[in-house]
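Just one chain is shown here, as structure tokens, and it is the form predicted on its own.
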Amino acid sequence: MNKTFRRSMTKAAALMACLFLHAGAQAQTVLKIGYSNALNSHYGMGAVAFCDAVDAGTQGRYKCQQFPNNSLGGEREMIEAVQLGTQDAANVSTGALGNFVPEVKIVDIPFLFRDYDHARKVMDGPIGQELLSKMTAKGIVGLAWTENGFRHMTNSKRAIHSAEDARGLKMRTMENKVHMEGYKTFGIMPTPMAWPEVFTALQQGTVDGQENPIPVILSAKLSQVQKYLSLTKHVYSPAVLVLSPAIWGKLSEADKQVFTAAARKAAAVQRKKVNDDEANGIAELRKDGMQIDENVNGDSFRKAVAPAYTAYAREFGAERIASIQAVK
């Protein structure tokens, strides 16, 4: 009798252990990942090809629930709830992240890089993978940089040629004071307001315009509320996609390693998506009956901005600034 209840012990104990192992296997963490724009725009493309490899690359045992449109809140308030573990997981861009991070401010400097191939060797180098770094301090945890794009102006005033013809409007801006700072070497009254206020402020005419990259100004449909487009590329815009580290605590080695190669693949199709708005965005909005200048009088607004440089190397360091515009 005690033979056999023993073995009996044994079995359910066996098939417990069964059951709790099967269980664990098939256990799944649902993250929360937000982001300002739509699903269909660069960071909705780069955080589902995210999500895709972390899914794929955990068994599935992580899996995400995508929060587009700021549903979720503001750049700022997104970055707050990554901070407090009740988001996992962002794809921000540095405008706002600046005030959390401020050594990341230093990439927000108007005319600091040259074009898309010089941005992205600094972001993806040892300057870039520094400044990842700098976040573990603040409760974030940089997995990659991804893309926001060059920055371009629109107005529903007037087209922009020159700084010159600038002077004067009101421009929506992100709360960046370095943004700020040498957008009023440009004669703009720079307006600090939250993206998901800004297309019902431009449609009232609180402001006069605002600066975005093509995509975000494509896939916010800024052409219903803005005349004119000028491709003044005064400010290369990097993101990032930010993880809780109440998330990033529970990874194992693997799952970590897996994360991070997802977030450097999201990178690679979040650029991707710009490229190819960059490419066809322009006759779209045309098309939209947007007034374009392509050929924009760079060298004026790059000679507006240049008293804003000594202000610039006083908070980050003239070297520091100098090893950036020197990667090639």
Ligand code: EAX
Second form
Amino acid sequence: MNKTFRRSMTKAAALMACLFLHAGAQAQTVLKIGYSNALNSHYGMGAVAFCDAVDAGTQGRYKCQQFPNNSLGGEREMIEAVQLGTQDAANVSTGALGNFVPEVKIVDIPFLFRDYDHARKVMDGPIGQELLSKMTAKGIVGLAWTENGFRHMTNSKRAIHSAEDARGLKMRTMENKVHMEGYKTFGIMPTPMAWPEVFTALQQGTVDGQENPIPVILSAKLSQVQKYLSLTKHVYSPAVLVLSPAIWGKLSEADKQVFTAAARKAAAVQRKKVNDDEANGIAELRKDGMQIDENVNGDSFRKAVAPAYTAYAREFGAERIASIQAVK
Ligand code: EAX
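Return the structure block for the form predicted in complex with the named molecule; the form predicted on its own was the one displayed.
Entire complex below, previous chain first.
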């Protein structure tokens, strides 16, 4: 055998091996999914449910690697990475999302939603669907609204029963203008900060308090650095399962349906965990030493925020706000 012949035989063998491998095992894509809470939190449980359903629905062609606890960065970084396609999926709150998709900011208005039933109905209905579709133009595929929960205030200074008690407290907020405008009417000093920095900031006293849903307060063990919890329920915090357009663009129609259904499954699992944490978390946090006010004077907060609704109406349209409030 001459050299050239031998070389082309080796090439042919390599090609055959390649083709054989392809026929034997389907190509597998591993999706990186990130979020800001622990694997056993509402976010983690939702992400795992999403990935299990995607795996099953695509016969193992798509699997996930979980990146809990801000391991891929804060929510702003994760959204940017999903746009770029350097991260495949994320479960994020709307905290930073409005800076990318201004239309979604409307759902961050304090005291817009009456309760969980109301919020979930709006997010799953035509208004929520329309907001998801607005993300596409910004390079984000919003698969389904998931959930963070109603936000409550914690702090290290004093019990907050009425809005007057909140006056003067320095509180970390998300990087969210709608929240900050609203919270100013409570007399607090809003200090925007990315979530990964919050525990240390509370520990070191850079801020007096923060606000987050029970599942986050539990998962992040904020009871170690905060004495007071008030169930202010001052704003609903939606979350969303987002996918990179780079992945979405590669999916067949059938796979797209699998991914969308998987995200809805994730939302159901996540909301169930929010319900469970709301039901059992208060007792746990009390056991951890927190002093908890379960009967906050909600009217004092609603009254305080009322004037801010003029600005919200100017920004989002009074009719649009009313159409959300009107959902029964
Ligand atoms: O999990 O930044 C925040 O406060 C958000 O609630 C975040 O999702 C925490």
